[in-house]
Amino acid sequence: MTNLGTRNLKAASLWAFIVLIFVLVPVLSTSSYQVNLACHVLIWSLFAVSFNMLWGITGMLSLGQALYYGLGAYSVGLMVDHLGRQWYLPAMGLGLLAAAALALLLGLLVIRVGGVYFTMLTLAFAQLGWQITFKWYDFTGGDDGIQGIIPPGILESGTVYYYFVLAVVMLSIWILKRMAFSPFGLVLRCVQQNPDRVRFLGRRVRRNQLRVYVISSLFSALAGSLMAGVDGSIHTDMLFWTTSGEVILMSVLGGINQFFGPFVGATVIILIEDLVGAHTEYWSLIIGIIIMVIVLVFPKGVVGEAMRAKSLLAKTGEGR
């Protein structure tokens, strides 16, 4: 039995180690390409961890988080494009506000329906958002997307922007972790296990579901708004349903019942995508097969299976 103190210390040192690696990336890397890749890993990790607040912790499988991710990105892109670079940071803030408002509005509609229909309605609304972005050419640039989104001031430097992303992502994940292990997080876990009992104990299930839906959407939008400045361009694909699918894949691959599972999943997927050549023509076939194997053979994901292996090893050790 490990006591709580050493376990906290262990977790903290692992945490510090991960942050250290990310801090060192620009120092050790030989090209700006690697920094850019690390940036993608960080942002997708934030997106995946915030998505997993909904699914892994509360049991609400949303297939529409791309809507908020895209909203965050397009808030920045559109304001920089129409009003100028100095609007970059205010646009991030406004994007978050817009995402929270939209999540509140749509959440009121979709949470009441529940279950599988929650998943499908989130998908439907996200596709609606994609269609509007796609067809409203005069305003959003439609299929051309938006190019030339350059962060203002010192953030223009790739390295500085990378550290900005690192700081925001780490802070956000820390906040999300605090939430996941707070009494609020406990209620959310209970909602997944047995909503009727939670209701019986006097907690409002829907109100808590709505809260976590808004929070998750807010951080998804933050991830999107960070992404706007990384490659300097955004595209309607960010809102397409496959983006929501990719974030699900990251979560299952890493393990949905572990807080850091999606982080690991995002890292693995981004690196694989990079290796396979970003977008081979048959990427979705590969994703489909990976998902099937995980669902049928390793439903706990990488981190979950690793934890199980570890506890099995510990047990055989005790037996000796």
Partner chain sequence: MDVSFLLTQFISGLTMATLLFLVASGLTLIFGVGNVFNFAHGSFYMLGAYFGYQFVSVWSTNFWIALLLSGVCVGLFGMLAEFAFLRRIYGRANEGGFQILLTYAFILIIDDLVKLTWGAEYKSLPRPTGFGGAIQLGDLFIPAYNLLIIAIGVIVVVAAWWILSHTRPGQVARAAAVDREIVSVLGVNVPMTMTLVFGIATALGGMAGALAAPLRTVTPGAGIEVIIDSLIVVVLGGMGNFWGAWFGALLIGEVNAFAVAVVPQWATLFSFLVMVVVLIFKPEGLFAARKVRKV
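Having gone through the form predicted together with its partner chain, I am curious about the other one (the form predicted on its own); can you provide its structure?
Excluded here are partners and other molecules; the one chain stands alone.
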């Protein structure tokens, strides 16, 4: 077997092991809280991986992905609240269509400016979406949010909904991985490294940036729509800039240059938040310090540093 085949086999085995752990969570857990926590890990992981398609692979730092995450959640929440929970699954589909359409419209504006202006414009549009949701009390519930969002039929069971989330998240990450390592993903990496050379080679830079912006926004909305059914409620904080900041932090912590880095970063942060938050009211301060130390010790992220250590060990073994 070639080295490439061996690497692929090892990667597939590791990924199968991770999936198996998540499959066994409802079987091994002692309370529904642990299943709920695993749901949060999965959904935030999808959100972080989809965000990293923009930043880590294409080099486009968006501070506004919370807009699409919140749009997915509110699409489900509003339709279930106004039309009934039988609209839960159609609302997820409509939320994705709405997110794709909005990302296409805004993308035509924000991608044209590029650089720091792209970052600031995405933040501005996300804050505009948050203001509309916050002020439009009669329709969105304002600061009170929307309560009582219950998935329909067989998905009403917490365990069944967990497996539904697991299947959707794993399928989505598999699709994103295929994109990241396809010729399309290669073009995106080249755009990050040298957009002028990509143009010289006849590739349309803005068109590819727009495509990945729409794709990232669509999967962010999917994460938001899944989250609506986990806690049974949604709130305006889902569209606030801190939500975008949190997903950036997850990517940095896990490693933005590694496809699965954001997945690991999201898992670490959600588990630290849960562990520390259960013991002290100053949990946010302690979490901030812990994360700052981790980022300083592992500047390439947890996965990036692990890969570097593995590479160094391999070179040491070859030198003996």
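Numbering follows the first chain given and starts at 1. All values derive from a computational prediction rather than experimental measurement. Just so we're on the same page, rigid core means the largest C-alpha set that superposes within 1.5 Å between forms.
Comparing the forms between these two forms, the C-alpha position of Leu271 differs by less than 2 angstroms, with the core used for superposition. Phe298 shows a C-alpha shift of 2 Å or greater between these two forms [criterion: core-superposed Cα displacement of 2 Å]. Leu28 shows a C-alpha shift below 2 Å between these two forms [criterion: core-superposed Cα displacement of 2 Å].
Taking the core as reference, the Cα of Ile289 moves 5.1 angstrom between these two forms.
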